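Given as structure tokens, the chain that follows is alone and in the form predicted alone.
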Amino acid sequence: MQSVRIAGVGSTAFGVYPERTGRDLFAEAARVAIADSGVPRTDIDRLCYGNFVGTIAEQQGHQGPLMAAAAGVNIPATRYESACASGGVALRSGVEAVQTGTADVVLVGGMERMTNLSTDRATAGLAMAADDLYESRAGVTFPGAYALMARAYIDEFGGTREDLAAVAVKNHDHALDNDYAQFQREISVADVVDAPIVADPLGLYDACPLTDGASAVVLVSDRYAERHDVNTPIAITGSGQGTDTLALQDRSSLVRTPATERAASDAYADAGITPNAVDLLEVHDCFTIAEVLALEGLGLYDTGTALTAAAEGDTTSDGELPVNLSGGLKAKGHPVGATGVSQVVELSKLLRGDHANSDAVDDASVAVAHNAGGTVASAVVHVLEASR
């Protein structure tokens, strides 16, 4: 099995770009990643690309070859769709291609363009990640679904709106110096608590925004890196994927995420580590409660104990376990198909020392990326390790 090294990373700034096309956004991210890697385009073997609602947002299916052309390569190219975990699944496919020796150089990327849609149209597009027959047709939206999970959690373990608000405040604080983040502005617990309620107990500031953007990474094998003297200080040493029932009604618990638990267990085993080895994380905080559930599903907190992690300072930039130093989906933004790849872009920069928040983790060597789809019916976890 070949080891998987990260040779280069790239991203657009995340934000509102209704005038830009998806191919334009991905071309920028791919160009930056390829330039960062120093790898000739002609050496890239394949493209693994994540996208969720392009068929609605741009009336564009069959995006694999389209995005290969945008990246300036003529190689086998496949689009991966797993709702909000599309980027993570694309990355996992690229990792497997390098590990098994079927490719030496893989361009992995993701893109979403959403702000050109009306709110109703965007909501309808995102709702396709839920169970249409038993959830969407009954009027369940994702804010409503995550509100059910939040209420179940607080009912079972206790907690307050202020505890949830602290997650949003923390992630906005982390995004202040990240020029790639959609929201570079400070908010307070009072701002979150006093914001309009979207689905009790979740308010406007408990939710991530609609976002346009793209991200890309260049993966290479050890063999390629050695032969071509490519600088690869970061490796992906573990990868795992898990699945749960699509509809919440079919789950035995609303306060656990078995898909994350399975993905994490496999990723840790693949990397040969335990959760205690993790120094920092980027987790899928589409809603504030989602970060709480992710930390518990990843085995970093016992079930029912992570709600106060942000309020108590554990997961802040100067805490024992910094989480979402990019700003997370909450403040960095959530261009759905790009998110799983973007997490690895951010973690790579943090571990390399060229991220705005690298000083907060200057002695870190192990990072985890957690990307989820729907109400965590899909989850992908990757372990990154830095050579010191």
Second form
2 protein chains.
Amino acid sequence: MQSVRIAGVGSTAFGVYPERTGRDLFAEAARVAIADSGVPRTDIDRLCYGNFVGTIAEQQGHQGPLMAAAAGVNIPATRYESACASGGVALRSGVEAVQTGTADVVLVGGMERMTNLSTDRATAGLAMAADDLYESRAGVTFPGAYALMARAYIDEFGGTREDLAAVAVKNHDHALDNDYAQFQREISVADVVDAPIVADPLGLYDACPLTDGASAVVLVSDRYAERHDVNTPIAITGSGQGTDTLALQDRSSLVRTPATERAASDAYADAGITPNAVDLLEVHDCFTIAEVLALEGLGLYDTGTALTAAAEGDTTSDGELPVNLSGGLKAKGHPVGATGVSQVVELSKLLRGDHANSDAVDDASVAVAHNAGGTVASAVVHVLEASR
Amino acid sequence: MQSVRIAGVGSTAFGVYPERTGRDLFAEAARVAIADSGVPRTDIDRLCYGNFVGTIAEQQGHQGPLMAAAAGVNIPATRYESACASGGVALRSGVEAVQTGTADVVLVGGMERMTNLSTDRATAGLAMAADDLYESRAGVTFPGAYALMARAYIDEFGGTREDLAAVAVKNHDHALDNDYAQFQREISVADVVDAPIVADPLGLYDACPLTDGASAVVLVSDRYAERHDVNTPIAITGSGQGTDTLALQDRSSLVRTPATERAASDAYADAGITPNAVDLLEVHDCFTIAEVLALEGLGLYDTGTALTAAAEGDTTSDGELPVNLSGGLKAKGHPVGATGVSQVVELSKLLRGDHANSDAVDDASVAVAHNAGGTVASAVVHVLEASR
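Take the protein just shown as the form predicted alone and give its structure as the form predicted together with a further copy of the same chain.
To see the whole picture, the full complex is given below, headed by that same chain.
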């Protein structure tokens, strides 16, 4: 088994780019990641690429070969799609290829254009992550689905809209100095609570925005890094994936996410760690409640306790367990296919010490990335470790 | 490195199913494949699944978890998309997982519903496999793109519409006894040549149809087969993937398919064979010219000679090198995401001796499956070998 090292990372700033194409965004992220790695383009063995709604946003399927060309490489290239976990499953495939020795150098990336869609079309596009027959056609949108989960959580364990708001306030605060974030703007609990309700109890500021952007990482094997003297301070030591039913109605509980539990359990076992070892995380906070469920599914908080912990400041940059120091999906933005890759870009920079928020975690060595699709019908977890 | 064995195969009959959902089609194919394998559902480690236009045909993305549930398994499940090679890349990922020991039992499958789309929407959906900026918006459809390739081929190497027609006539002939084929109907060279022109020189019968259907295979490792006494007469001994630019205009030649050449070269090297060893093939004949280009890219005919060989009957069931004994995409049908998996279903049955056309290849032991996406911007090749 080869050790999987992160040789380079790159992202576009996340935001609104009506004038840029998907291939243009990905070309930038890949160029930065490849330059950061110092690995010659010609050494790259394959491209694992995540994208969700490109067929709707740009009438463009078959983006694997297209993005390989945009990155300036002529190599086997495949698109992976697991809704909002598309980037995460692409990453997992690249990690497996390096772990098993199938490839020595893998370019992993993701891209999404969302803001060129009208809100109606974006909502319809995102709804394709849910069960068309039993959810979407019945009028369930994603804010609606997560609102059901939030309502069930508060019914079962208590908590308030203010507690949920703490998650969004924290993530906006974390993004203040992150130039790659879509929103570098402070918000207050009152802003969140007073915002228009989207699907009760979730308001506008409980939800992540529509975002354009791309991210990429260059993974190399241990043997490659040694032979070519490539600087790889961060390793991906664990990877796991879990699956659940698409439709909420088919699940036994709305307040647990077994797909995350399975992905985390496999990733921790792969890395040989327990949740206690984790110093910081990027988790999939498409809605405030999603961050709460993620932290419980990942085994970092007991079921029913993560909302209170968030409200008490545990997960802020100066709390015990900083979560989403990038700003998360909420403030950094959520270009769907890029998100799972972007989490690893941000964690790498945080662990390497060249992130705006690195000071908050200067003793950290173990980080976890958690990317989810749909209402966590797909979940992918990766463990990153710094050698410092 | 584990040997990859085919434990079971299954398909729906290919055809037109307005009354069936995608999950229903896939459930049937998976059920048949799992039953054929004798492997308990609970032993399956992951699902690798191919689909192309589900977001258009059924407003359904995120089909990995959906199809895992349809197959009755709760396991990590990922959708792969490389246009018409979606099934092939899903298969390749499953093969790699077993080869490397990452998984012992993988369910690989693919599904597509095409016939519920109007011809206009299906054409627009398929066009998403091409370059939206530089081809689709300029009016290039897939029949148009392949017509350019056919015209270039005939200009450079000679040949006639009658020669191309021989490919379609042969594939219809092969499908006559295949109950899984969409068309079990003889056609003549005159039928092909007299059919309405779609894009000169290609007519209606040079093109494969729109099709609904699903296919699945159960792959197991050698160690699993031995421990569980699973009957696995066929092995997948080689796998390769190649990529090219999406847009034809970016290529140096319209009559060569470097993605197929790369995929074949890697698959043969993996299997330790040369093209001479190949006894029969299923290749991606979305248009008659595509079969010709495939056979040359696979190294079975020199460039510029496969069209003549087809016209002379080399590739018929009683020729030297039977090609598309299933009926191919032309007559068996082309439910896009299923096609790359279906080729392996058909070849397995042919090699096992339980296919309607097995008699034509009763001495055969080495078979090749070739699945292509777009105008061969993606190609995937697998080598199957029978132990007989």
